[in-house]
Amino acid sequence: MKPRAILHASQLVTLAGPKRPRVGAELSALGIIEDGGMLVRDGVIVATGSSDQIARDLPNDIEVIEAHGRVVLPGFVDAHAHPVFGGTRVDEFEMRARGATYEEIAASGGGIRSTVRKTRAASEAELLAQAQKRVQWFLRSGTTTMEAKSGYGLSLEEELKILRVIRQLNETSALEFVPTFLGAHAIPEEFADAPEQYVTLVIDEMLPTVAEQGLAEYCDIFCERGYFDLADSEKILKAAQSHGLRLRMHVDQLTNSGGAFLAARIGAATADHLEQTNEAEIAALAEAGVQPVLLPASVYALGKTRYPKARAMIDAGLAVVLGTDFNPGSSPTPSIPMVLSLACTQMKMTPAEGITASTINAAYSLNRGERIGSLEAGKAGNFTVFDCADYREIAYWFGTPLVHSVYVEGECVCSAR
């Protein structure tokens, strides 16, 4: 593998900081070095500074790369996303355009459950064809490092099949994707009439076998109304705890169900969604060190207008994570920088928080902060080179193709030269 320097950038965006997810005034200090310059070797980078001290003294072997007055990045951490499913959900998209909401479609058998049914009828070669397509959107996007749930499984070996895809993905493409067990995503429609047998079917066998298996690093679940309630919830995350895997969770996405509190109370990494969230639960979050995901993209795509309050927990201190939720039925964009800019313009995020929040912070919300998210000695060179001269630009020219190009681990991984 050869070193590589990357010159010339308007903007080289380091994001150095404390070694550890950021708060407060930290989300807008960025570290830019202007006219920055980087040197990665064997995938690893190992400076950072002005172009002109980068360019001294380099090894005869270095390849250089020229930014040419480009913003430079850490790649993006994408820390919520369902890439593994069979199908589309087109038709609900429609329903909803002509009136329909997502509650009424999932109680007449869509949502979810539509995307269980064409899942488990795909082979795990389909799932893996459809998802490494996929792969190519993210890429596209600028991001480099992604949460992978499974969830339209919904039976051992359903969910075993989807998490097995996702190893796969691990194993043959350039995105390095991060493996989350969402068994409780929904309660299957085999077990309508008796989902407390669902519940035990999930501690009892799902739970034990993915950690038997190592195919998961986390345990998900959709703690909502007419989903899994609060006393579900704590029983298969506990349960989950047991067997050595960290817990995110759904949390009041679609009504106040309480779930804010239980995350803080069992220990959570994060606390996905939080669009129904108040302010003595943004506070209970803070106090127990819970990052908060919020998914701008899913208010979006439903229709909806009650964004999360990311105000309000940035100034309780809380370490703010911005992530796709990309899954075919409520947020079906691969795309950082659609998020960020509905970050921006419906929860008046400064684009510098939205930059932080979805490199370093989702970084560390994954468990990986000592080793990707920013531009520092150290860490993996995963960086992605944008066709503009000011990192603001990203969000201001939304659903324009700003990416130029991909590296992970100091290789070119995506080109739109």
Second form
Number of protein chains: 2
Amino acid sequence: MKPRAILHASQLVTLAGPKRPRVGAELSALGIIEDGGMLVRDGVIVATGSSDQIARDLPNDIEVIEAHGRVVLPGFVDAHAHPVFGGTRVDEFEMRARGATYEEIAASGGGIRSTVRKTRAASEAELLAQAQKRVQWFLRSGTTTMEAKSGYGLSLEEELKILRVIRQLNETSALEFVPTFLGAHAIPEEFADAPEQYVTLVIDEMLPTVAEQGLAEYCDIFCERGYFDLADSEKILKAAQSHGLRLRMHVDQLTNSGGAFLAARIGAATADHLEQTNEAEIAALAEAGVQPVLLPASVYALGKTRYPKARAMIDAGLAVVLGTDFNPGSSPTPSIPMVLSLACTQMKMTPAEGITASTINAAYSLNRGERIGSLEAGKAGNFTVFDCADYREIAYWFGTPLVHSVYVEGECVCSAR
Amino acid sequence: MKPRAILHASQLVTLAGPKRPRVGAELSALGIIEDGGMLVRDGVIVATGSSDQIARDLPNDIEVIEAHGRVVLPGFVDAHAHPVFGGTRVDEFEMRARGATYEEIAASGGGIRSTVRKTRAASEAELLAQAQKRVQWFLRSGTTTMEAKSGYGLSLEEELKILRVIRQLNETSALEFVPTFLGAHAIPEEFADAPEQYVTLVIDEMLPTVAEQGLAEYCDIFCERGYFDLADSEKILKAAQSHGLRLRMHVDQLTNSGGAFLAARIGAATADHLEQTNEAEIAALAEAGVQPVLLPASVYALGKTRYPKARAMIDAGLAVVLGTDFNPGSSPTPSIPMVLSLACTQMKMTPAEGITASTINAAYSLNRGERIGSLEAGKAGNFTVFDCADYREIAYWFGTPLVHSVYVEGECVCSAR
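Other form of same protein, the form predicted in complex with another copy of the chain, not the form predicted on its own:
Now the full complex is given, and it begins with the chain already shown.
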């Protein structure tokens, strides 16, 4: 592979900084190099600097990417996504447009369970084909690493099927996937009258098998009224820890379940959603160093107006992360640029805070902050070129296809033009 | 030009129906043909029907567009847009993210006036080049006809400059532009102490010249506290009528100005925004046959939560229209698919109502309902192919680039893949 140099980027947004998640004012420090350049060799960043500096020492066989008038960012890292599922939930989307709530639809047999039925009915090859199509949407939005949760199988075999699809995605796509086991996403219909038996199944059969087969790095749980309560959540998460899995949690999406305190006490890597989380709980997350993963696209798509308190979290010193929550029910968007628009217009985060939250902070939340999430010597050459001169335009021109091209380990994997 | 046939569209969404704007339940009648086909010759639709019907009588020299698994829709018609302006307002976007309101920014010299300064400073060629880049965004979102307002010049010469740019866009781009004179967009800084003199300038100099040069089909006005009051609005609009211009009005965006009653009384084609409009005013618009143009993207982008009462308007029998309101301040999106998402999730319109509002109803609001806005024999061959099997997915997968290819008068003008 030839070495590659980016030259003349109007802004090379490096995110260079301390080797840990960024908090407070650090969230606004993007390390921007104007008229910036970068050298990538063997998939790894060798140097960043002014175009003059980079152009001075170019090897002979270099391939130059001319970025005049364009912004270059690290590839986005999507820290919360459910990309493997059967079918769509466009029927429920229309029902919500007609006035039904997410909770009403779930109570009538729709919601997560309807996707579970379609996912179980699909073969592994069908699930892979559907997911591969959606993965292209992520790449075309500038995402190069994403978390991928199971959770639409809800039986040992079906959860393993989804996790194998995620492993195949990782092997066949330019995108990097971080697999998360989410067997505790909902109580499956066949256990509706005996939810405790399902908890036992997750702990006694699913977790040991998933861990043994090395199919997941993280374990997640939907801690919510009608799904998994605090006691069951703690049991499942402690079992996951005993198998060496790191923890993520769906907390306080629809109601305040007290899950934030549990996330803090148990040492979860992230607490996700947090729409109903209060100040005391924010303080507990800060104290414990739990990263909040904010998912404004699901608030928007459900037609709700209560977004997580991003400003209070930043003020409290939390290392905020943004993700799409891509899923067929509550957040059918693969687009981090769309999430950045929502973060700025609805949660009053600044564009800079949004960029940090969806790159370096997201990378740390997935235990990959040492390798990706910023453009610094020694890191992977994962970056996206945008057709705009100012990084703030990515959030500003919402719904607009600004991605020019996407690179993973120095190779162009997507060119929109 | 070879004749073209579309075959095997999973849904050919024709919008066939009465030759007038659609109201009530008609908004949901999309005239969908499954496994649909269409024949286009010399830029005009010759026939629509099942693929079998269309395939039966194909001419020998036909070029076939295979649309298996894809939706085909009439090109979107964007009934409210401000595409010609200098620069961006990304600085104000960041200020709003930091908590400033649109009104505060305007009061401190930002807002429309800041774009006026940048637009005046730009040459006609520069404005054209900037607009041509943005026009590609519209095409790539599936829009084939759009309204284009002046209004960032606010002097005779500067308004003419913008209208000439719109004329050049029309001549150089595949998109069709419908020009609207919006000299009464704001009181320019140099008339801040004598706004009545600016009203006189609009009436005595701008309107006669614009009409004489044939640079506009419509006249619009920003009827709003701090901009143009009811009395001035009526004077300007009546003068525009006397010059043969049809009328559009910005009404009730930030405050209730009583503009809806004026729109009804004066016989405007459209009343746009209507975020603050009440039931009595909705009834007056219905009585007068004024079409409401709803612009949810500007509500969203300003971080507000009071959307126009779309359901009440539909129930009152209004022929609802959707538009982007594309502009650098309050709505920096060119995307009708994004507007459809907002319509469904925030205004509780159904996906079908949204499609009607952004195609055939928008076409009628621009006096082009006889020629575009639906796929029927005799109409222009303007259509978009989407990479999804169900039209509802266009609103559902928000922020996702689903446009596969765009055709104007039977010619492919944009292919995203």
